[in-house]
Amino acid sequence: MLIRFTNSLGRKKEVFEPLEKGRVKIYSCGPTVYASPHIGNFRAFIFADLLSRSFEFWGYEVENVMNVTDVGHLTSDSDSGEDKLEKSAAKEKVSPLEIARKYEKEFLVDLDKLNIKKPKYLPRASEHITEQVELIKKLAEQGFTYETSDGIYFDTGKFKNYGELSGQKAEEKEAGARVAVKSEKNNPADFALWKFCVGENANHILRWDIATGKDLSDQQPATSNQQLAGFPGWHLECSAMSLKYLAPEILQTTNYKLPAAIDIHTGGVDHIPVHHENEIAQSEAATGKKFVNFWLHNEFLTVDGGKMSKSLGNLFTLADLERKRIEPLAFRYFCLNSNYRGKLNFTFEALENAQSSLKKLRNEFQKAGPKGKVDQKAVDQFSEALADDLNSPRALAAAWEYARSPKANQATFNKFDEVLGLDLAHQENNEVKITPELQKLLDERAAARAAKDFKKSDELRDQIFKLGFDIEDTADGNQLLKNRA
């Protein structure tokens, strides 16, 4: 069976090869942990689980990588602007630290919600400041380096594949676009290794001396050296930890064996022309190697057909779903019936419709009963559906196909399910057990609701919902009850 993938390098379908037979090394753009994260993160997420999963299912081992940026991730792609932990600490009042770890607990609990594998390494940057610093000394001693007032930078302008990943070559972005016309960069895209704590960053708090790696965060900046103080690029990490995890011995040796470092590297399509493309020119400038062998981006969700963000009111979080009686598995299914490579509108009514189809697979699940064995025919035409650019709308058809057999069982459905990862086996319990809280919280809404005071109800109604809880309204007045387990 072959495996093809389109490639965001070449900008076409490839045949893929392992580097090495059997074994498969990944590496995906995770978490910059200064907020909670969205839906919109989150198809990135199940989109790279769906292909560590796929080569699980194929019998290759699969070494995957994802990171934590917990630190010098910039509001601007221009290495300008605030750090967004810094940022975000400042307005919660606490240290960025505090702030890196609250939201990285939210993601890892979210990932559980949706059956989201963790990676084998979930590696943080703040913890890999030597393996920073040492491809810094590294791309310095190939020349690829210079020194401003503000930080170290990369001379794009010595790399002469810049832009290969994009189409866009580095001559032809725009200065405007990129950075400030009196900057002292050599290049309009050239990018920051490493930021001093001078200048709008003088009062950074994460800061280590770029000399020995050692942790200056406890010492106030007047006390530190400005020049030796400071914090890595954000492009720079991902790039020391992939190696480090991927292929340490690229980073020891000239003399690497493989033709490359890593077979595939997973984001978001807006990663493509300034992160990824800066990952490519730091990590072959520092080894004299090729990075990767396979780029694979998946595109936006957008929200009733317009832009995700913020300032819309429209950056949606599993708890909001949630709150709207929305489990997150049915967001799984709805993210696994589109094609990773095509723009995905998310609205509330195509949420509920997947979440339906979810529990009508379960009940077929239920109803094709536990004896038989595999189905082989079915499981081949499940597989070669992921094969072709890992189509899961096309092999979640396979599986509903496979449904309507009069001879569908479990075990065929639980091969399916190792790649969907949908917890087709899942029954709901309907027992419910009340406790004192439980029933107070009821007497108080249906007093509430007596009362015609539906922002009490609305509280009450989410209260319960906390404990685990759905409550629904009847005409006579009741309020039903039933587990969300």
Ligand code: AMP
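C-alpha atoms forming the largest set that superposes within 1.5 Å between two forms make up the rigid core. As the structure is a prediction and not an experimental result, all values here were calculated from the model. Positions refer to the first chain, counted from 1. First, how it differs from the form predicted in complex with this ligand.
The Cα shift for D443 between the two forms, taken after rigid core superposition, is 2 angstroms or larger. Put the two forms on the same core and the Cα of S78 is off by less than 2 Å between the two forms.
After superposition on the rigid core, the Cα of G306 moves by 2 Å or more between the two forms.
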Given for the second form:
Amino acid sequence: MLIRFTNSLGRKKEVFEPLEKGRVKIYSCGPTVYASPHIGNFRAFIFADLLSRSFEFWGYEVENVMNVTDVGHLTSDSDSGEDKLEKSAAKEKVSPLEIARKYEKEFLVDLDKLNIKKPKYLPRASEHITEQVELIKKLAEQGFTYETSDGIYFDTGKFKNYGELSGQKAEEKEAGARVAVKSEKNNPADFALWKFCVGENANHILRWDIATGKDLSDQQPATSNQQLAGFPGWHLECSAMSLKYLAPEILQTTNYKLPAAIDIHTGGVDHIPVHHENEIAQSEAATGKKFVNFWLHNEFLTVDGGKMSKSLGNLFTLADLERKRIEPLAFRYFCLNSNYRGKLNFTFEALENAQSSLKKLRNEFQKAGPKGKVDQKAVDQFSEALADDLNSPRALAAAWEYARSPKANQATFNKFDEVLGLDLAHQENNEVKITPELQKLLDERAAARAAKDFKKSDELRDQIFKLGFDIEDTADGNQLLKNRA
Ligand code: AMP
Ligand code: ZN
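Moving on from the form predicted on its own, kindly provide the form predicted in complex with this ligand as a structure.
In what comes next, the whole complex appears, and the chain from above leads the way.
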């Protein structure tokens, strides 16, 4: 069976061959942990999970990495503006690392709820400063860097393939770039490898000495002899950490033999023109080797046709769905039921439909006999759909077709679920055990309702929901409890 993916590099569907037999090395751009992750972000992570699970299904050993950005991601793509984490920290009046850990935790909890398997490595940018500084040194030795008053920059004019991924030539970028302020950059597309703690980042809390890699964050306020204090540019972490975890030899030896450093790199389409172009430039300039064989990009989750994003404020989180009694896995079903390369428009109605389909598929699982061997023909059909550019809607349709066959058995469903990750064996349990804590909340809510204090009654409903129960108010004033799906 041939595996084919649409490679953003070249924009063609190509047959996939791994760099090493039986293994696949995948790098996925992860979250910037400055706010609660939204379901648009999770579309990207469900896609990366679908990819890894498919390779496991095909018998590959999967080496996968997802970075956690906790420093250096500025509010503007053109290397200006504040660090998103530091801005959020100032707003919430806590330290940047407290912000980072808080939202990383939320991200991990949500990964779990969505049955997204944790990647083998989940490195944090702030814990890989030495590796990033090493990479800057390598680039400097080869003449790819220059210094301005606010940082060390990569000279894209010296990297001949710059713009290949997005198909934009450097000159076009130049013509298209809106250079609002007079810049010290050699070319508009040049980007920061390292930012000095000066100007709008003078009070940047996380800071290191680039010469020694020493952490200077606890030496606040900064002293005048801290001229070299700074922090890495956002793009650099992905090059440094992907190479460290997936191709360390490429940095250590001069006779690296494989044709590229890693097999597959994923991310949302928004990353193509800047972030991924820059990752390629840094990695290839530093190693002299091809960085990535296959670039796979997911399209956006949209709202009213526009991108769901933190900056537009049109986002929803898993918690918002749960409040509407929609299970996180219904969102997973919703994503799998559409191809990763097409835009997917979010509405609650569409999610409710996904929820209902998921329940029906689980019903089919219960109806199928527990006995019987895995149906190889059905599994092959399912597998071929995935091998065709991860056609998950077709794979789901194959599972539905199998559900309708009179001989359907659970062993085969379980096989599908290794990739789908929809908890098909899940059974709704409506037996409710009332603990004293639950009883207390129910009594308080009944009193609040009697007093027509609906705000309090809703708050109590949310607390009851957190304990794992849905509540329904009956006409005679009773509260009917159901276990949450
Ligand atoms: P960020 O936390 O902004 O660095 O983004 C993490 C990942 O989510 C990246 O791969 C983005 O491309 C992706 N992403 C952000 N917004 C959306 C969206 N609305 N739909 C799909 N992917 C998205
Ligand atoms: Zn990245």
